[in-house]
Each structure stands twice: as C-alpha cells, then as structure tokens.
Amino acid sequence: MILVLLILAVAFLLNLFLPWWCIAIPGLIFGYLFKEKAAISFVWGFVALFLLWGGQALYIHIANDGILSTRIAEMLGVGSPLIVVLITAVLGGAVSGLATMTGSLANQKNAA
C-alpha cells in the first residue's frame, strides 16, 4: 500500500511541471526499489495512477459541469462523458503499471 501512495504522490508532483509521460518515472523507480514480483508491481502501479488520473478527470468533469468530457465523448463516439473519465483512468493506470512492472523486472534481472 505504501508503494501506491509513493507512486501517486510523486506522479502528482511531477505531473504539475512535466509532460504526461512523466507518470512512468515514479513507477520505474519504486518498482525497482520495492523488489516486489512483477504482477504485484503492475497491480500497485496501475491502482496508483488509476486513482490519480481518474480522480483528476472526475474533478475536472465536475468542476466544469461536464462540458469538456461531454465534447470529448462526442468526438470519440463513446456516448457518456463518464466513460471518458474511465478511459483516462485506465490509460494512466496502464502506463504506470507497465512502468512499475518494468522496474520490478529490472531489479529481478540484476539480482540473478
């Protein structure tokens, strides 16, 4: 659980100043340092960014009365603006999960 909180906090801070792909950096670092198995690392990394990006997208959706997410939903043809929030959360989770798993696998490779 501490892995989730660390990835979430560092990714949030990096996302304030750097491009979107910087969310992979904490996953790589903490995946390497925490020495978890690859599958567990993926899950924790996924959960961290799913919560972060999902929460941020939901906040933006609520703050502007769904105007932006409704327009994006129409553009993508997905129907509901909440599906856009879900897609955002899943994409962020996938990037961080894969990065955390990569860090974990790099650590296992060095240990062998």
The other form holds:
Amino acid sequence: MILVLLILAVAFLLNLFLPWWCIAIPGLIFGYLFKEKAAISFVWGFVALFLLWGGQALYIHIANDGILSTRIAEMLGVGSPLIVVLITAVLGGAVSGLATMTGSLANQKNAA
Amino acid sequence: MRFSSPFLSAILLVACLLVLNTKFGSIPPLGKFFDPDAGFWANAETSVPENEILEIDGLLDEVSVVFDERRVPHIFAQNDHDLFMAQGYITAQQRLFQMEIQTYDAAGRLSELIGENSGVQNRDLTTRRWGMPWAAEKKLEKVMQDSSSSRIVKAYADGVNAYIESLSPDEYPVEYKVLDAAPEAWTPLKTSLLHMNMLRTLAGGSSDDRTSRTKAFLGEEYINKFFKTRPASVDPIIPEDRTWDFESIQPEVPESDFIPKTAERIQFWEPDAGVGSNNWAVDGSKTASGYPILAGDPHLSLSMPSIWMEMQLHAPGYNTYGVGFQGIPGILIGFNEKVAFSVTNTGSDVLDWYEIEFKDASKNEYWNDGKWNSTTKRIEEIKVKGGETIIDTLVFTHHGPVMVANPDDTTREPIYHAMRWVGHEPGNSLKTFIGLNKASNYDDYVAALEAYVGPAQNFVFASTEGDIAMWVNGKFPNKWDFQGQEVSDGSDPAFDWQGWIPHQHNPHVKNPPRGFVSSANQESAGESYPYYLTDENAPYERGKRINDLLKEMKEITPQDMMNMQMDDYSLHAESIVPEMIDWVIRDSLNFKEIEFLSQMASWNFEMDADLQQPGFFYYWFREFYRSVFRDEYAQVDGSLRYPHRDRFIEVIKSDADFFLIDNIETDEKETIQDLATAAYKHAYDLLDTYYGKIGEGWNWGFVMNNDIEHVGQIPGFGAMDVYTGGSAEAINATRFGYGPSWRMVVELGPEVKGWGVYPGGISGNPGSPNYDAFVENWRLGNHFELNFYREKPEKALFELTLQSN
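Now that we've seen the form predicted alone, could you pull up the form predicted in complex with its partner chain?
What follows is the whole complex; the chain from before opens it.
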C-alpha cells in the first residue's frame, strides 16, 4: 500500500514537469527498492497510476462538464466519455505496472 | 526463457513506451495523447479565464483586451501598430489551429501536416499547379510596397508569433495533439495565402471546358438557350433603371473559328456550391428611425470553429466592430461609429482557360502570335510528413500556369490548358478593408474600394449621413460578349484579356430612388450595362425575394431586418410546384402517394424546419431535373454543363416537348408527365427509406441534414444535425452544412447599433463551453445585441492587459 502511495505521489510530481513517460520512473525505483514478487509489483504499480491518471481524468471530466471527453469519445468511436477516462487510467496503469515489475525483477536477479 | 526475466520485462516496458509515444496512421501517440497533464485533457476548460497581465515584446504601449459576457474580445490600443499586434495575438490565442490549417491548405502543404494520403497529396498538387503560393508571393510584394499595409501585416505576424512563443506543448490546441504536430512561426506571406484561399473559394469557378463539350454535343442553339439567355425573372443588383453616363471602352472581338480539342477532364477547382450571400441597405425614408439600416449575411460552407470571429478594434482614429477571417488583419464585415459595410460574392468570369501547343516534351516553348515563345518554370517541393518529398515543375505561358486538361485520358496525347485568372493579379485587398474600417462617409468608402482586385464582391454601404450604396467591385477584365465562355485559343493573342474595366465604370448605385440597395449573387446590372461580366450568376430567386419584400416594407426596424434574414420563402418552389403537381399522373400513384399530393398542393412554399413538404420538394425536383438530362449527358465522356434551375424551369414550362425530356434509354417516348410522376415516386421512396414512414421524421429540419463539421474534419469536433429551416433559394440559405455563416444587422444613426450571430463561438477550443455557444441562437435566428463600446467599459467577463517588458 505504501508502494502505491509512493509511486502515485512521485509520478504526480514528475509528470508536472516531465513528458508522460516519466510515470515509469517511480515504478522502476520503488519496484526495485520494495522487492515484491513480480506479479504483486505489477498490480501495485498498475493500481498507483490507474488511480492517478484515472483520478485526474475523472476530475477534469467532471469539472469540464464532460465537454471535451464527450468529443474525444466520439472521435475515438468509443461511445461514452467514461470509457475515455477508463482508457486514460488503464494506459497509465499498464506503463507503471510494467515499470514496477521490471524494477522488482531487477532486484531479485541481483539477490539471486 | 522464464516470464519473470528482468530482461524480458524491461524490453516489454521499453516497447510499451515506444508504441505509446508513436503516431500510427491517424491514431495519435496514445501515451502522450492521454497524459492528463499535457495530453488532450489539458485542453479541457474547467473555469472561466481570469484577468491577466501578459508580457509581450514589441508593443509600443499598453493594450487592454476586454472580453464581454459572450467572450467577444474588444481590443483597446493606443496606436495602430499595437492594435494589429494585439489582434494577431488574440486571434492566435482563440483560433491558432484554424489559422494554420487554412494556410497549409492554401500553400499546398497539407501533406506536411497530415502525412501520406493520396487525397491530401492531390489537393496539395492542385493547389501548387493553380499557382497559389506563386501568386501569394506576388501579392505580398504589392502589400509590402505600401508602407502602412506592410506595417500592419508585420505587426499582426509579430502578435501571432508572440502568442506561439508563449506556448509550451501542453498548451497547444488539442488538434495539434491529435495530429502530433506543433505550430510554426507566422509570416506575412501566410496572410497573403489566406487571401488566395478567399480568391480560390469565391472566384475560382469556371465552366469553359464543360461549355465547349456541351456545345460540341448539343449544339450552339442549346448554348444560346441556356447559357446566353437571362431568365425573365432576374432582378439585377444594380436596378434596371440605372443609366450609365460614361463612354464604355469596347474590346476587339477576334475573327476566329477556333474550336478547342474537347478535353476530357480539366483540373478545375470545383468551388463549393453553397457559396453565396445576401446583403442590403435601406435608406432613412423606409425606416422607423429615419436613419439607414444595413443587413448582411455571407453564406459559406459552415465549419467549427466558425470561419468568422467577432471582434472590436479600438485605437485613436479607429473603432470598428465586426467579423474577420483568422489570419487577416482588420474587420471584413462590420461597422464603425459612422458607416457599416458588408459583402456578397460577385458572379464574374475572371478565370479562363487557353489551349496551348508546346514545341516538344521539354515544354520550353509554346506557339503564340505566329512564333515559338519561351515558357517560364517554377519548381514546387511538397514535403510529406514521414514520406518522400514530391517535386513538381510548373510551366507558365504569358497567360499563367499550364495544366494537363485530360490527365485520365490514355488514348490521346496530353491536351494543355493555360490558366488566366484574376487571382494571380497582384493586389492589396488589405488596403480596402482597413480603409472601410476607418471610413466615415461615402467618399472614403469609394476610395477604399479602388485598391481592391478580388475576389470581386458586391460591397453594400450605409452611413449615418444617410447615404446607402452598392458597388459591384473588383478588377474585371474588359471582355467582349461571352469571351472565355469556352476554352480559348492560346496561340492567338487576340484571345487575350485586352485590359480592365475602369474602376469608375464598375456597376454601382448610390441612393437609388427606390430607397434600398441589395445583392444576392444575381446578375450585377441591367441589360443596359455596357460591359460583359459573366454568363454564370446565382439563380434569381433570393435576389428577387429580397427586393419584393423591401419594396413593400415601410417604417422598418432592425428587428424586421433580422426576421427577414430568417425568411424561408422559396420563389423557386412557387415557380414550379403547381405545374409539377399538375403533371403527376394520379393513376400511377398508390393511396399514400395521392394523399401526400394534396399536402403538397396546400403548401405555402415556406422551407420551414417543421414542415414535411420542403424535404419532399427538394428530392422531387432534384430527381425531376436530373431525369431530364441524365440519359443524354451520360453519352459523353467527361462532364457537360448543366443549366441553372431558374432558366431550366422557364424553358420547361414554356416547352412541354423540350427535346431532352424523352429518356433515350427506353423504347417509349416519355412525356413531362411521365418524368414528374417517376420523380414523385422516387422522392416518396427515398424519404420512406431514409426517414421512415411519413411523419415528423420527414420534417425538413431533419431531412436537410445540417452538419457543421470541424475545420480539420475531426469527428466529434463539429456540431451535428443542427435542426433549422432554410434553403439555397431562400434568404435564409441554410441547408446541408451550408448557409449564413454570419448574420448582421446595423442601424446607423448618432448611436450606431449592431446585432449579429454566427454558428460557433469565439473560442476555437473544442474543450471550451464557448466553442459552440452561439449555435443555438443562430439556429433560432436570435441575433445578439452587439456590445459596441465607444470607450473601454468598466465591466468585463475578464480582461487581459498586454504590455511590453
């Protein structure tokens, strides 16, 4: 759980200044440090960015009355603006999950 | 290899990052695009903008930009330089993507932005071959020769660039994120390119080649009947009773029996069929206030964001409100404290094609005036995003750029046509519009018009002094009757344009006795006007309807004029529906079809959204018209010229045995009754298939399928199915995504007042509630009262202060 919060917080801060791919960095670092099993690392890493990007997207979606997310949904042909929010969450989650797993595996390799 | 190998996991991660950072086809790089901090989410507006102080290098003084409750920007500057610099800055702030895509299009550079796509590539090639960038450069030279114009375009460009430089990638308009592109620096050349775009849209029509083919196939009498005869109902822009007190200069008609090699197809630009406009002004004798009222509504292909943006420009000696094109300084349609002005397009044949013979395949020499003459050449490079650059060589004769007239013809040698176009003439239209912005009386208006080259427009004018006027204005070649109606002989200099109609001979009228002036793209002047302008004008219906109404109206108020802009009455329907009903053979109809026929008979000819007859009439007449020509016209490879509906109706009503009525593909001899009946059944089936059983689904508001698409055709970014009345032939010319792109009414007087509305908003950001904020008012014809400030107001929605470091 602490892993989730750390990844989430650091990814949030980095993403303010750096391009989108910086969200992989906290996963790599904290995955390595926490040395959880690969699958568990993936899940925590995924959850962290799913919550961060999903939460940010949901906030903007609501504050914007869904104006832009509805247009993007139509552009992508996905039907509902909430699916656009969901895609955002899953994309962030997938990247972070992979990064966290990679970090943890790197450390396990060292240990072995 | 085990799945939990760190190596494999790392590769997977890197691959994932790369894939999500790459654009595939039209799919944006997904990671970048969905990033809540810098992707499209960053463009979602979550609060009204706030007051801000912005540092902008190059301003001479402080500028205030007040945004009113509809977010219309009102720029208050202390000198002209700052005024136009701020206009550039604010326009870019609201509409940067639109500005850029229009100039990429006009420069034949869309491939650079969009990448490999054959449709886009062809469009770019055609744009280059039309000499658009070449002529834009010539135009810019002319603008730069005028010190005041050059200062304006430079200040404007500096303003746009100040805005672009202030942007970080997360602040780019959302369209750049969709295309994975970045804005580039603005230059005065781009302003010229936009001007070329106007010329192409409004003065880029020609039917020379089609007329030549039609004459070859159907004979000279047919041409005379349809393309050399004015419909009797025409009520020209400059009234018939206007007399001309000048000695006209008559061009020499060549003695020649030249017949062009009938070309299969020519790469002419197909101008949008929906281009046309209304404007009118009434003088004080007809208004409740005793001062003139002016109205204008330019019809164009409707787009999101709107092609127009409202703005007020205020500086010492300058106070003008209205709408302009994004990328062109000043106001194009609007008013100031003393005068008002608006434009409609002039039907004038200012584009002709000349058949060219080259000495050999090098195209270095062409035959003219009994000798070989040198051509000139220009290399065009079309860069393609992610692809190879395309090189194209343009060849010019003294007429203009040369194109292959039969590109798809494999059986014959290429046939070459050179283009002579007023769009290639150097000119400075900026001077005209800035002049109108600052005009305070009739003489200023005429002086401003003199510099104008094209696209030719009918400039309506009204002043607080009480004058109203209409000038059919532009640079017109002085042609013999019907010169350039067909493809011309490029080897004979006698076919060249021999000069220009002097400006003071352009059709115009000031304060006519009837108390009003008007234009709706119909014939420019009465038969007595001593020059030839064109064989192609809009059908008479809109113009006549406007004049019929204005003749009867008295004690006119601005509200009357606004209502008139929403008039849906169809003179076109009135002129043919009773006959078509008579022609229908009732025995051939089923019960439902007969029932609907009585509904058609009771129709009031209003093209209203809630009625079912307009949509039925639209498809019924369309099929009837097509069925007359379809069979014969299909006999010829390549397109032939179709008559306008008004002349067609005139002919068909007077000649029931018109020779094209018979369907040559059947053994029987069809009558006009047969065609009207078959078309009736066709229309019924069509509506039944696409709009369901007869009922509300047949309402014209649905059937006209009025979609306002995004300027870059991005799905989801338009305003779809905008339910409204109107028709091409009605004053409210809305239909199928075309129509009044801005409706304006101005009451002159000690305190000039304006009303207006367009379908769109100020903001070009699809993530802003303001993006489509005016669409509903536009749909209902509820004009906004415009905030025309005499000085900077106390109250504002928000205010930007621009100042130099």
